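A single chain, nothing else alongside it, follows as structure tokens in the form predicted on its own.
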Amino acid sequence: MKFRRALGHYLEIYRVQLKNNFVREAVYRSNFLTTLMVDVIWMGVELSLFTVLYANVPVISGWTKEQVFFFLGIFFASDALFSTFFQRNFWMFSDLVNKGELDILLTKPVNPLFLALSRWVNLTTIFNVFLGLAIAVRFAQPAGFAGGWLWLTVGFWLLVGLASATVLRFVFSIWVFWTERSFALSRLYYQFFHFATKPDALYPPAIRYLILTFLPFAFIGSVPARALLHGLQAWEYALIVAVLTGFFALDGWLWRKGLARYQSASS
């Protein structure tokens, strides 16, 4: 009954918090149209590099074409949903610190860490799901993609993309707490985020051992694809487990020691 009862609470409060922010995006209806614009022009550009790759070879590292636009699109789900939930709250998290705003969140009767990671939702981004399902449908027949019970399993696996980038992200965003700026370290999980835009299979294997290890940005579409595509052996589903459930007390960790570290703006 407790834990009904907290659960209950809690998205009460996330749900004023999407309505709080489904007011602000309609007072600013052109930033929809620029945001979606600049996402086309994002996905148009990913989609042209393997389009002229593939003018040239028929297979790189045993993906075709249609798989890599499968993978593409299972990416590109993966990628909107982390950015309608979570991105503005991370490039926000800065401030949060630096100007004290967290005092009012440790303040409340709730986890300041909900709060903290909550707050902003980017509704503009939410159609990008859409347009990269899209893209994974229109190729899913010809990458071999099986089909049918199997597309209910699409949405665990663009759960397990969403999860992989929230944590990647609080990993290079928390060390704010003993830098006072985490920007130079934002600017770097960005350039790390290159290897999430390619299959995991056509990098070399030190860096293919690393995006499936320390830093799992294969996680984010190049896994779940191959999941989808061809399945997984029981050493990857464990491998998936044991790599996520590492980072979430990693970030647990580091959140604790840095409200340990953190003074009031304040103070």
The other form holds:
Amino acid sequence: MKFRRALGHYLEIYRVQLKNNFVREAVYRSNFLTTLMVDVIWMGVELSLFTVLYANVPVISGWTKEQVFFFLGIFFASDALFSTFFQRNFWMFSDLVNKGELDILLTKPVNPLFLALSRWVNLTTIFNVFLGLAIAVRFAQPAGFAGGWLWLTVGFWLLVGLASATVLRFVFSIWVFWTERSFALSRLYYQFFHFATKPDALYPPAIRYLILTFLPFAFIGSVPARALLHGLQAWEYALIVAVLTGFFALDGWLWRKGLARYQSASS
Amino acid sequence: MKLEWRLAALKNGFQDATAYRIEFVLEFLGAALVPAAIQWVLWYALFTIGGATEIAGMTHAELIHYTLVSILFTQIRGGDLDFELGEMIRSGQLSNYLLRPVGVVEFIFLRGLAPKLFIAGFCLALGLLLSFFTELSPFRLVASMGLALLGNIIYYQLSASLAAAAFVWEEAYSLLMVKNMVVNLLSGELIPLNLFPASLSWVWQSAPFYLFVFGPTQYALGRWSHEQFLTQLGIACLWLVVGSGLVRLTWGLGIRRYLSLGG
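Give me the form predicted in complex with the partner chain now, not the form predicted on its own.
Below: every chain and molecule of the assembly, starting with the one above.
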């Protein structure tokens, strides 16, 4: 009963946050088109890169062009979900600490981390989720995706991608409590993010191990696409659970340590 | 030509960029090594796993050489100066600069150029050191770095012209992001441009972006003759003139619309 009441309370707060964000975005309508344009071009560049490579070879590491495009569709959709619900919050994260804006969140009778990660919702990028899914649907059959009831699992795998991106981005952002500026680390996240834009089968063993464990960028799109196309082995499911649980625990621990170090606006 | 303020802008830019040294080094290393690692991964997948022996006339070793040498030039162009210009227009901060007796576009360029010159010097020294142990020609390396620096100017001119869109549309962020993505692909930073099919080579040849990374790397590796290099140098100079004209035109028109409250 207590849990249900708390859940209802948080859902109501989130509903209000969504409403506020919707009103804000309705004011800046041109933002919708420009955001869409940027993401479409980004998708175009990624697709072009593989088009150029596949103009020279028929298969890369056992992946055909259609399979890579299916992967990219899943990856784009997963990334667009992250952009919609979390990206802006992480960009604003260093301001929370440096400018002392966290003070306000700490005074509210709700978990400050929930507020810190849910204040900004970029509703315009939700369209790109559908764009990514459209690419996946277009290449599903030629890629060898069995379809049928497996389409129902796409949502689950997108959530795995979303959770992975969120816990990873958090690890790269939280250091602002110690370093004062987290700009370079944020940039470093986006440099490493490039590893997520290719199927993990392409990588040499050492890098593949890294992006499946300590820096699980492969969980954002590659592993979900592989799961949908070929299925995973039991140990791979266990690995996903272990890595994501480990990252959730690490993020929580770092957050508590960071809060203990926080010195309000002078931090 | 007043030298004092230009030197002061360079000094100020360098101090600003290196105020947070760890950030500066992290950003440089991340931006230089990760794209190279991605390229290396692609060659690994194509040759080691896929068993290819040659792609677009290039062997595995030649592609690895391209990747390694291109690192010397990938960090010369770029920066976020165009975003800074766009934000200045949008927020009205531009007014502070208009009051000063200096050209705002040039001032911002010089501030951003200082760390790039430092990085260029570092990369050149690294390249010259490598030339002792490899077949890289020191002369070609110096000339290639010169072309990369010209590329830096052209890149800024085109970026500043695009940033002037903020005078009309309030913000130019999206336009600049799109430009960055296109430059990433067409500069040769992601893959050597000769991997493009012949039917699509006009795409990269009709823009100046290949002069930023692909061109300098080709010359440094000895894949361009001296004559080809001189021709490309001439093309770069033409682009400089075009870029200069574009900056004058876009900023001239933009300033007339500027209301000091944003675009």
